[in-house]
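Okay, so here's just one chain, in structure tokens, the form predicted on its own.
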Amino acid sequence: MPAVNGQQYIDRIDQLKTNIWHEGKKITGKISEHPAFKGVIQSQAKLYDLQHRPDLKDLMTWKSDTTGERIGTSYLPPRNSEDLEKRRLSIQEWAKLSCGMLGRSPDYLNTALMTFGTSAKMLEVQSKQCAQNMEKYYEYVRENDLALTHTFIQPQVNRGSFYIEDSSEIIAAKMIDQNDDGIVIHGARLLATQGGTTDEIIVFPSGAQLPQIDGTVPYAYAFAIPNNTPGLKFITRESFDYGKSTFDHPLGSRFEEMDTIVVFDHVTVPWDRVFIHGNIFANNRLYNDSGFFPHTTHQIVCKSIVKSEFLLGIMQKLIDEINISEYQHIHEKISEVIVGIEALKGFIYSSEKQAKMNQWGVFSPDPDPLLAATQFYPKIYPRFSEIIQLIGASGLVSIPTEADFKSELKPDLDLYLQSSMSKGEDKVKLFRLAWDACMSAFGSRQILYERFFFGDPVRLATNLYNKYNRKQFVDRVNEFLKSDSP
């Protein structure tokens, strides 16, 4: 099957009948019609439709080297700089459609799977079968254009440095058995974004593992299964799409990605879907040896550029709307945002310019600029939201609803809430967009998401410190110290 369209995606998700629980009730019926999910499903469907636009077909798809069918560019393993550029442009084309607000748009996990699929031989330390499983799964997903969710982390029971789970009941999901049918997983994992709106879930290792006292490694596993696998359950948080109109919640009504807790109740994972099962070396080297970091971070930063540009557009429109462009503090704030956007572009340019072929024959961005980006963006995104608040000020709480404007109050609201450019209804529509971007539940979740998307900021700093090669600079200082005085 070639790249799917939006309706094919919707039909497939509806047919799964995934076990999803929302506000204490199991969801029945079509998930695409449920108030908490229909907005994001419709938005994601538009992404798939974009692959079929005649003027974008060559950018958004490529011919499979397996079937010859056109499949999504996000699965493309770049072999040269042109491929890497094509990936960037297609990522940003999708991001423009979602204003950069879909952090888990399909291209994120498609990219991750591409890195694992092309480096599958590293899993031979577990077994040749596991390596073949990964290769076949990559081909299966890309040829059928599946939508994926994933989970990286364990429940936050105790974040102490030396915590070892000793509860009489299993909390963090682990392998409890291996038999003729596969491995058996029991417990919970966090935090599957779009857990109910995808075809399958990939479960990645949660980090470096050590054997338990008995020598077993129950948390060293990786696999992929359909979302409707028996024993698999998704428990949602409160939805930030409150069923309001696009006027009232212009972003939340379209792009609310549900985050879910994933519960595995004695779930059997068939052997042909198992990638790691107990091998510490495969578990602990998966991310470093696969090319996962440079490619997924490249995708993320490309998306973040588009997202930041959209916020800049909101800011400038607010400035124009209330006629405050003459003030120097406004110039300073907007300049701050421009510097942030251009820095992100610089990270991408530098990573692509210094890209090299990795050991698996995949042309990969230089990780150093991308490591810097993981430190930079979590700091500037909350500041961008703050700047919107400082520009909008009290206008961000003077935001009647669409129902108000459809009532007899409309003449009063159009008069008293008008701006230098617009009548009250149009001005409020803009200010509600600004509010939804930075102050609503949806906007606040976006801030939290960007703060911690890459992980703990302090650990990220340690990662950058450890991986950034500074030897040549120290050598330069040493050479200077050895030189004779002038």
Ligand SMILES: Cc1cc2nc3c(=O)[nH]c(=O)nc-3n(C[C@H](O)[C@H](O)[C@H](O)COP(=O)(O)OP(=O)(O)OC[C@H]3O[C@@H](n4cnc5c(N)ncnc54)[C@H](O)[C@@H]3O)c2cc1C
Given for the second form:
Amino acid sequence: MPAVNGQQYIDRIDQLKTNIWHEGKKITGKISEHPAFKGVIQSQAKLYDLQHRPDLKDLMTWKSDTTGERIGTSYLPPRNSEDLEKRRLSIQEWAKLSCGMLGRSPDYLNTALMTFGTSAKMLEVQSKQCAQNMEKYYEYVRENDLALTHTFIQPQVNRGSFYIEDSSEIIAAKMIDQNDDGIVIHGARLLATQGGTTDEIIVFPSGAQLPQIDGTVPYAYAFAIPNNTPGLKFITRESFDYGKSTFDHPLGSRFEEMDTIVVFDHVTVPWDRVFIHGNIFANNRLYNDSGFFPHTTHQIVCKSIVKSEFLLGIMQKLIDEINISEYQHIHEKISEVIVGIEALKGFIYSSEKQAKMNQWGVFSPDPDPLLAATQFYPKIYPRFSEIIQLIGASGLVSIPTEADFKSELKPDLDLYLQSSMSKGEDKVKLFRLAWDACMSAFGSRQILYERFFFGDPVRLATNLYNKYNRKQFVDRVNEFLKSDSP
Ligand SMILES: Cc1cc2nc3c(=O)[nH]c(=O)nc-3n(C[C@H](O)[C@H](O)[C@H](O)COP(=O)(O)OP(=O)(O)OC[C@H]3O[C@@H](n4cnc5c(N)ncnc54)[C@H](O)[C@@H]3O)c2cc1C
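Please move on to the form predicted together with this ligand, as the form predicted on its own is already shown.
Everything in the complex follows now, all chains and molecules, and the chain you saw is the first one.
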């Protein structure tokens, strides 16, 4: 089957009838018509439609080796630098449609799955069957253009380093049985963004595992199942799409990708969907040995560039509207953002320039600059939001709604809220966008997202510390210390 279009995506999500709970009620009826989801589903549908735009088709798709059909570029395993560049450009084309605000647009997990699918042989340490399962799953998702959600975090109960969950009351999802039908999972996992707006969930290892006293490894598992699998339930947070117009909530009304808690109530995962079931080596090496880090971080940084450019565009428009471009601190703040964007581009180009073929025959960007970028962005993104606040000042709260502009107040509002360039309504439209980017519930979540979505930045710093080769520098210092010459 070729890459799907928006309507095919919507029809499929509607037909699933996934068990989603929102504000104490199970969602019945079409999810694409539910107020909390319809905006993001429409936006995501536009991404799929883009795959069919005649001028972008060659960039957004490639010819499947399996069927000869044109399928999404985010599934493409790069074999050379042209493929890597094609991946970057297509990721950025999708990101432009969401202003970079859809962190979990389908290309993120398509990329992750591409790395697991191409490195599936590593799962032979678990079993040949599991390795084949992963290969087949990659092919199935790729050829049917499914949208995935994922979870790799255990519930935030007690993060103390010596905490072990009391097994009489299961909280963190664990493998409670292995039988003829498959593995049985019971308990909860966090935090499946887009849990309700995707076809399937892929469940990754939640950190390194050690065997328990009885020798079992109940938390060492990986699998994928349809979102409507019996026993699987998604519990949403409050929606930040308040059903307002695109004038009132320009971003929240379009790109509110819901976060969900995932509950597995004795869910049976059929054997053909199991990738890991108790093998510690496979569990603990999956991320490092598969190419997951370089490729997912490549996708992330490509998207972050587009998102940052959009914020820079907002900032410049605010500056022009209220005519503050003469002030030096404004230049300094905008320079700070430009430095951030150019640094992100540098990380990407450096990773592509130093790309190498990995052990699975996939041309992989250099992980060092990309891991550095994952340390850098959680620090600069909150600062970008702060800079919007420092530029916009009271304009960010002098933002009457569309209803106000449709009332008899309009002449007053157009007069008193005008800017140096626009009448009140146009100025407020821009300032509402700035507010939604950095201050609304939607905007605040974006900040939290950029801080944590790829993992805890503190522990990711340890990852970079451990991976980055510093021996050559230490050798240089040693040489210097040995030398007595002036
Ligand atoms: C908006 C948003 C969307 C997300 N989407 C997804 C998703 O789609 N799929 C998914 O699987 N996950 C998702 N996540 C979860 C994300 O992966 C986690 O937030 C991240 O891994 C951190 O884990 P945690 O939130 O449980 O924080 P915790 O691990 O509980 O950390 C809380 C605090 O304790 C500190 N801490 C805890 N343990 C340690 C330690 N061992 N050493 C040092 N400090 C420690 C942390 O530094 C932090 O300050 C999302 C998160 C957010 C905020």
